[in-house]
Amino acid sequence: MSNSTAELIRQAIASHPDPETGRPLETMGQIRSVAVDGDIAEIDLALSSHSLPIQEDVKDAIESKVVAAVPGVTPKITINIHERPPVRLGQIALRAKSVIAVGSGKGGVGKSTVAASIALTLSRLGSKVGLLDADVYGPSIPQLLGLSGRPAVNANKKIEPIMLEGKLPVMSMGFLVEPDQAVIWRGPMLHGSINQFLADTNWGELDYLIIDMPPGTGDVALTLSQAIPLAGAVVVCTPQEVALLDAVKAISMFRKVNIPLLGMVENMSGFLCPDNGKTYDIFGQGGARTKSEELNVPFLGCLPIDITLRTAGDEGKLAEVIASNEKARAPFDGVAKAMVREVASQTSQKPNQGSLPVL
């Protein structure tokens, strides 16, 4: 009886797509075991660290399929981590599974804080993450993360990124110029620096490379679209109409260069006053959600104005707050998980057909 029930369960979940590749779990060898003891079904699954941010989603989906297929059985799901080999992306041998651009139509909407916080959140949730500050003219990632120093060049002539807490590689023009110096470059030099940051930096093997884009609709997006296939772009805006108009231009730009839209994020979405507990919609309310529906772009979530995060960014302690302050990081948890869900959804529509090994 247990063997036949276990087989029914395996059949019920065999076609469930792996969030990373979009291919069925069974064909990828990711259903490690199914054992039934009475009314308890123990299922051992293997996911890569790329999928860890949404592992609870996977558990819930598998549980629903098991309950539907075998009523009366209570599934207990264990997820183990396996490693996948690095992949080559486009013209540049970049060992990152998903490259994600974070952009905005205008400056001053908190794009860099959102990009850094998404990277920190994905890392905290178990993924291997790198952060590239491609805002060459106004790099702010070093300040937000409290990082300094000059990147070294190793024996293989690769740039060694500055490591945050020994596990998150970061590269920025801010490490290469003095704080009071301006970068005055024309397009070709900008194009060359972005390609160098991508190709000549020793990123290691990453699940996600988050790229903090320059604001506006310049040619960095075109450079990236030509160099590597991006998993998609996230557009950050604030609720007021003037910001939304520029966000629409950013969305149009990404679409013109064939970069998929993973979604919009509404930043500075209300301020919860610590003195009276009231919420004030300083920049309006819900504009990004409404605009995302109009443009058929996923909406990833709202991020309120948070004095704790603002202070942390000014003091170079953003990573510390994301790691330790559950209330402050909660909105970013929601945004990061929604983004990974969208990556998985788009992957499932075009499953990876490459020669990935059975695990």
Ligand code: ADP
Second form
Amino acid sequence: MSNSTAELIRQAIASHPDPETGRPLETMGQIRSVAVDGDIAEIDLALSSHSLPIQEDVKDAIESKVVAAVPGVTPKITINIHERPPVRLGQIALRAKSVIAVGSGKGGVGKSTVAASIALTLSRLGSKVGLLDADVYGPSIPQLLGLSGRPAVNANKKIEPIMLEGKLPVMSMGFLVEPDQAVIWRGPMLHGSINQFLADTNWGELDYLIIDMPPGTGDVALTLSQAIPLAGAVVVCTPQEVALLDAVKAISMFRKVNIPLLGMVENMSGFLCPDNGKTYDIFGQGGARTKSEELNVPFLGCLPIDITLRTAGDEGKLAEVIASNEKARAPFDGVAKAMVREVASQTSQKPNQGSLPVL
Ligand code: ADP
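Rather than the form predicted on its own that you just supplied, could I have the structure of the form predicted together with the named molecule?
Starting with the chain above, the whole complex follows.
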């Protein structure tokens, strides 16, 4: 096999969309080299850290395209990380590539646990992530992550977020008010505080900003949709019919303010008993999947009731579980990757406009 084989391979993969921009890999300068030696094809690809959570998908897709175009060749794909800095979002000086809202129709379904776990998982898989707790009525992110302290204001008058393990910036109303102080803000004050969290926090450059929304109400969703373009929303629910009805309301709320739906997550979906390994469907199972099909919303996966998660949440050790407990984190890996796939798929249908640096 020869140079012309390398050329055939290049052509076969040229139009594959970059997961971050939705534009063809070739035109974005991301096919670094294709070298053929015997029946081995070495392909070097450049991806940005935004795409790292689904790098295996990219490898698999490229492999299939190569094998289909040149039967008998064995592709060896190397992925190199190159950064493409985020552009300013909207009118706000927030530099994040994908802003994702995590919502629910009602409280107590595990929305904050899912939002925090998605942020922790994307960070573990190599992306730069920030977490904004916009659940101003019941901010539980500081509790779940064991974070406390008052955010400082820096010389540029920006609020310094509290850093989790030195790398994941977190901002929450919980850092600003006493735990027993109920926040009863509505309307303009709520609007102002959310905008301030977005615009006046020193987030740095992010691949993903995950926002834990207050349950139910549309106020914050409306504020967000006016402030910045969102990549989309994830709706968390439990399998019970009543929670599903609430989830339907949450979905129509996001639709009303033109925030795209990335998918539904079914939390507390069956209880895996640690004593006998059997699964018990305490709240039923599968309701969210059926509902998501009815509503034409992607389904991102099920998360079982896991005692490890509940105790970790109570003790502020959710980050430790996601970092080191492979069994407990596996379903969250599935959900986070499915979500990034959906972001990539929606981006490839509507590739990023404007000029973007070639990698
Ligand atoms: P919400 O944000 O919807 O109010 P939280 O994320 O604060 O819900 O979760 C409520 C409680 O349920 C917390 O104690 C949390 O640790 C627990 N929890 C959430 N998801 C699970 C799960 N899959 N397994 C076990 N406990 C969970």
